[in-house]
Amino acid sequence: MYEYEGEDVFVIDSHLHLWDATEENIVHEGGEQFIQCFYDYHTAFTPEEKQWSLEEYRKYGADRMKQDLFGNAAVDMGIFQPTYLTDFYDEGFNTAEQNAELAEEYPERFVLNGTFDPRDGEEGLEYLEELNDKYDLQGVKLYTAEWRGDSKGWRLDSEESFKFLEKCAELGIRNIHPHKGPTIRPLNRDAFDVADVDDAATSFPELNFVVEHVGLPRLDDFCWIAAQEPNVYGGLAVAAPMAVHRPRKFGEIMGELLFWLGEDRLLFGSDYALWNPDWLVDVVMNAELTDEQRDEYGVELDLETKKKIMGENAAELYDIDIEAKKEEFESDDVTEEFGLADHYAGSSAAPADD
């Protein structure tokens, strides 16, 4: 486990991908534009010495992913969030089946989420049931700006979408993760607008809506929605790496989120492999609000708050018993492979590398 100021911090990275953007898999120019845009985000918010080449970024594979997540004990568990983009990529960009390569090999370490797209109609409902039967889903990742034929997106508050949310409630899939953040070329910015979360969250109070990327660049809109909807949460992927080159901006974002949502409804996510938790966890854990921000927002980004954000809040949503996991991880396959026994033995864990 990660250690900060002498205390163990159990880290659940709530936003992971195992993608394939190789040239052989691209069937539409949008696929190349998409991965190039991803790579621009990667280089803009990654320390220069930690940046990948574009070729290794296209497809890094399961072994590299394991090393990045667990090799220095920065992450204890992860949640896969699929992004299909089948109009751009022949075998899909990052499907539930692709993510299952690791999730099924290390079920104690990973949570595998599914997806739905209401434009798929009855076939889509059947596919959601199939995913649930196969993987016992606890959540779905939704990509409302995905292109499908002539359609360049869909709305979470549409009648068609509500049929799928009803199916999620029926199946016990409680955690809904809509991407509501920065656009990626060539997708449309407005198709990621956070506004459609409002009615969906009101209409399905039994579901949890974890808004990925906290609505950026529409942070104010997201905060006002989340303030009135207690089942709306914020996923910090994309916001988190701003702590690298834009620490004051990161503090401003965290101040707004803590003021409006509080510390119990925010989840850390690296968006791997956009950014790598093997350095990002350390950056976020060492981030601080300025004195001016503390005074303005009346909040603290202290250790107890960070422990909730880095793992405890995700554990609450996904019924993860952290203490039981600590005990299990003293001798699981990942611990054996990476020599992590000391990290989980007793009350003192070694710190992750800088």
The other form holds:
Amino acid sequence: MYEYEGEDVFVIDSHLHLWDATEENIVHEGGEQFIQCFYDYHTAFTPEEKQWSLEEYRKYGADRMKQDLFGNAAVDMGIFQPTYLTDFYDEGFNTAEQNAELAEEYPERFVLNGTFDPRDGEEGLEYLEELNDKYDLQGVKLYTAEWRGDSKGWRLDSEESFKFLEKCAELGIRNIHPHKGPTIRPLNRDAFDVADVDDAATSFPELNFVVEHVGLPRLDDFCWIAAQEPNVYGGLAVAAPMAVHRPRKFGEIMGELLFWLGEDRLLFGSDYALWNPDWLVDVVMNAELTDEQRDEYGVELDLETKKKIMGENAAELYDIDIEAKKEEFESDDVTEEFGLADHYAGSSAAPADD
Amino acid sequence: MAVDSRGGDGRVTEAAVRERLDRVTDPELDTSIVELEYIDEIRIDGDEVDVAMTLPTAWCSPAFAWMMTTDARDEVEALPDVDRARIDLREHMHEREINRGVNERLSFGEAFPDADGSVEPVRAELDEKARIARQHDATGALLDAGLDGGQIVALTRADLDLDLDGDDDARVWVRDGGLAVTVDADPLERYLEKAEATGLLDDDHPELFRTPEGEPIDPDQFETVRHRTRLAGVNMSGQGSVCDALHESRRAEDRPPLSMRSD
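So that was the form predicted alone. Now I'd like the form predicted in complex with the partner chain, please.
Zooming out: every chain and molecule, the one shown earlier first.
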């Protein structure tokens, strides 16, 4: 567990992948462009001494991932968000099945999300049910810019999409995570436009829409939609690492998000392996607003707010009892493997001795 | 201030070319391409000018790259002594299509037969965002000058005097022309430029400032609209930071070569 000035902060990294972008798995030029583009983002927002090589970056495997999440106790739990891209990658880039390798080994530590693609029609609905039967889904990650044959994307507010959202509601899959953010080569910029979240969120008040990457470069559209739709949340993947080299800009973006959405609707995510939580959690926990930003926005990015963003808000969406988890993690497999018992032993869940 | 485009005898100077290029913005960031350091090289040969430029990422939207390169060409050719400007876009996934299209004066649709839309709606959307962000600076300057929200939302184009002799200030008339307030002209001029580009001043409403949707602002909404215009600016500069960081990492020395394999 991360410790900040003597206080425990339970971290749920809400955006994780276990991907495979090896050359053997790439079946389309887009697959190579995609991983190189990811690598641009990685190097742009990672401290130089923490940068990976492109080769390491293509496929890192479950062991390294485990080490990166839990090795220095940066993360307590994680949520897997799949990205299929099966037109680009033979076995898929990062499917629910691939993520399950780690998620099923440590079910107490991970939440495994599924996905759907309305262009798959009936077969897609069956696949969603199958994933739900297998993994008891609480959420889905959606990639509206994914290519499928001639199609360069789909809309969340389309009739076909609504059939899938209805199915989610019926199956109790409450958390919908559309990627609405930076354009990733070679995908179409407009397919990442956040506008289609508006109608979907209004039409399905029983579902939560966690907009990954807070809509950047359309932060303005995202905040305005979220200000009106109480079931719209912001996933901070991509925004978070701006705290490294551009702390002032990060403060400004956090100021806007806290102003428009408030502290209860923002979720931390590293987007691993885009960035590595073993340093990113520390950077975000130490980020501060300037006095000027505090005055301008009338908000605080204090410890209470950070605790919500780093874990409590995700716990709320995914029915995670943090205190019970702390007790459980005093002696689970991950704690044994990485010697983390001390991190959980002194947790506030335990009554004081005296 | 504009630099004289003539070096005395019809000669084109680099300063004059740079001054024209400074008027071209990265449409997503609403910042000059000169300020953003996209210009690599300017070569002048008589009345012909070659401009080489590189964008922050090789995969910067082709529509954005198209806007910047065609705008750069047209701005440089607006100099009276320039007969022809040629653009050399470098390190872009579509540099071939773009350079050919811009220099052979094709339309975007001719340069990119597979594109699923034209450039104009993209430009209009980004102009609109720039208009909103610039409104924040303009109304901020008016607030600093002592106007209140009610006065600001009622202003029309006729209430502004921008062309004061040899001065960087503008005069703004309030209370039915009964009182003039002096304000820095620059944010107002920048706002007007985008208000004109978006056709906002040609509609049925006389009001100068609008909601992001283009409607006149109810005085009660003034604060909310201020917050929304602030947000538009933060979005643009936030995206600017992303581009800037990508730009730096792409230029790092040990960077693996970009995949340019074409099918």
